[in-house]
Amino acid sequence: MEEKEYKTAIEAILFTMGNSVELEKIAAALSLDMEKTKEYMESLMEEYKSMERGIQIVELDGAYQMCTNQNMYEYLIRIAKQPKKHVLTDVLLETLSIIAYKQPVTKAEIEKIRGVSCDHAVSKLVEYHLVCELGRLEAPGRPMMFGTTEEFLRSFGIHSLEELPEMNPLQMEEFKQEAEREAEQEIVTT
């Protein structure tokens, strides 16, 4: 590989990285003795710095970053200041739901009913602050129980989980149905 390249991965390196990367894992990623790494961190530190880019490259101990420009920062805390729109997404949706309508709820039961892994939708929804951690169920693994929050009510516009529309009377039996057979299963494995 040529320098421009060396350089490249480097870049390649710190962006998907985040955090800092110490030279020694740098240089075992590119097959690079640690001063020749070194150099060319060092050049591409220049490089970001006679550019004048929004994003520079530091050391912190022996380690490199890809940071923001110290003289961008007016600009970043002007876009944080702005209100985020959460776009709840179809997944998101369909999870908030059954966290709604069948709270509270584990993650298990709601894989259950979906049918596949509700990690990331959980996950965005507690971001959102829709749904919460309500506690732990009594159980093998003690798994988190979710439910729906304030924001929730305000975020769709009632002021209880009472104002929720009526579910489908054959969806309403379907989830009856699973309860019961949930409870014959506690009742024998206990």
The other form holds:
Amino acid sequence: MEEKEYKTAIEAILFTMGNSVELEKIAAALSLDMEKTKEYMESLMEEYKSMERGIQIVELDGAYQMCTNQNMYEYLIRIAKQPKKHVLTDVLLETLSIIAYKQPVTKAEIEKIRGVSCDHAVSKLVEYHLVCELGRLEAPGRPMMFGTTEEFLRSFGIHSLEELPEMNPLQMEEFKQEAEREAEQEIVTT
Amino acid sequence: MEEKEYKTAIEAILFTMGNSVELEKIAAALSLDMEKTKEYMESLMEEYKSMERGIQIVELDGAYQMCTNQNMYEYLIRIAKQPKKHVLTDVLLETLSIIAYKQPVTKAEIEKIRGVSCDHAVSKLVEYHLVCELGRLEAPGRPMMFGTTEEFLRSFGIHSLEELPEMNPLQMEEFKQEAEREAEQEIVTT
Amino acid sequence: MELSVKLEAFEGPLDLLLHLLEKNKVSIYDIPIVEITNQYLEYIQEMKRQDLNIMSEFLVMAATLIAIKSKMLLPKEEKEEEEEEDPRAELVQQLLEYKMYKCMSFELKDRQVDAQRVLYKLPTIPPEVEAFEEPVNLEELMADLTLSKLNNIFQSVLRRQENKIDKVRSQFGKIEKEEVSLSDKMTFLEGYAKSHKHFSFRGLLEGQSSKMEVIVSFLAILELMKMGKIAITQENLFDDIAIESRIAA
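For comparison with the form predicted on its own, please write out the form predicted in complex with a further copy of the same chain.
Once more the chain from above appears, this time first in line as the rest of the complex follows.
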């Protein structure tokens, strides 16, 4: 058998094993002595290096491992990490609007308004740096209060919370009246 | 960026992922169009082949995967753990070949050809990831249709369904001729 | 007929039938139906001891064979045209198709043996890549969001909350709340009258939307008037009531 074939075999072995493989084991698999195996190994490593491949062979204390070239991280990240599409879902938007207008606000208050748990939404908003913890409320349980961040202001191009569009009082009144009318009707019809 | 660099990146991607990677994903990671990506991929595959390396790149229905050259098997079994392969009985093989050639196919169709129930065989093949459900047929009873998987291609060394060993007219013709010859002999001998 | 082959070896009636044809060295196209049917029945006679589920499938084939046999034994009608069909034709087709797939299954088996000589590797994604967290692109995230949209969202959240209130029950709730006691109202009014010399009844009612509260307020006014703490005047019916405080500030 020729040197070429041995090197091909070493290549296949390192590829399949994935982890580092001791020279001794490789020599045994090839039925070669250690010296020759090491010679072929080094020649193979040299080949890989000179060809500037995306894969390289590294030595780790008498063992050898095949791994990717470090310059390749960028591509690997793009393929191994499915790009998580960050989106503001309806839940996040609603939670954000409540925090923006009612801050400082506790999770319990948000939950009271939305009627559902908001743990996930709040922590997502914190992760996105749109919302931050403001400190604890001096009340039973000392709940954490949340408010919007500077990032939040920046992304809307406003300088302070006062620039948030006002809640239209007329509209609010309408809501109330509407609700009352409905309530009355309900009573009449029942 | 040059072709060389793209190919290096493809090499690193395939090595790292281990599994098959769709061309589309590779193209996205490289910020290249599909056509160019395919061109580089094929050139890389050709390089590997011409250099008679211990590693090769195979295509599986539009996806690509790195694997060892089959000539290296003798060395590899001495060192690598052979992943446990499911032994396919004749029934499973017969059922699998019907699914492979007739897909999408329903259990009823398989049973008609084999003359026996195929529930067990089909569910075994599904369990082995060689066969998968393809959706329901818009027909009375809305029966489930089955087809082969990428794992099927991989375990049979086929790159796409078009590469299934041909069977059609010639093979059938052979059967016929064989049968006729036998028949004639029979007439002569009786 | 010797039954040397193990019965379990047959994966179905077609398999058995093919075996019998091969054994008898006869063509699929010219099945000696009488002979084959007899042999087939002999086989399944042996199988009777076995699983009935499997048996049933073999019995269907036996019935088919007997049907064909009987058709072939019947005197043929006078040959009118050549169209007369061989009763075996359908079975022949079935056998051919089955044989073809059986043949392909051997072909696939060979492929599998070859393919098994190829080894793959497990993913080895570097920890640096694994640990990478895509930074949030705030600009992209907020691209569609405007302040007025945020405002609309908040309003619709509030509206939904309003709608969620059970109308009938919330009315009951108000009745309870409106048990604003007369004495509470009087205390409030006394306090108010201390700092306001003149004030109007309507002005007093602002922000007291519920009927009950208005009534209690009215009662409190009457009570305070009776006690001489305030004086009230009303020009015309349904006009605003002017209140004058008699309490020293």
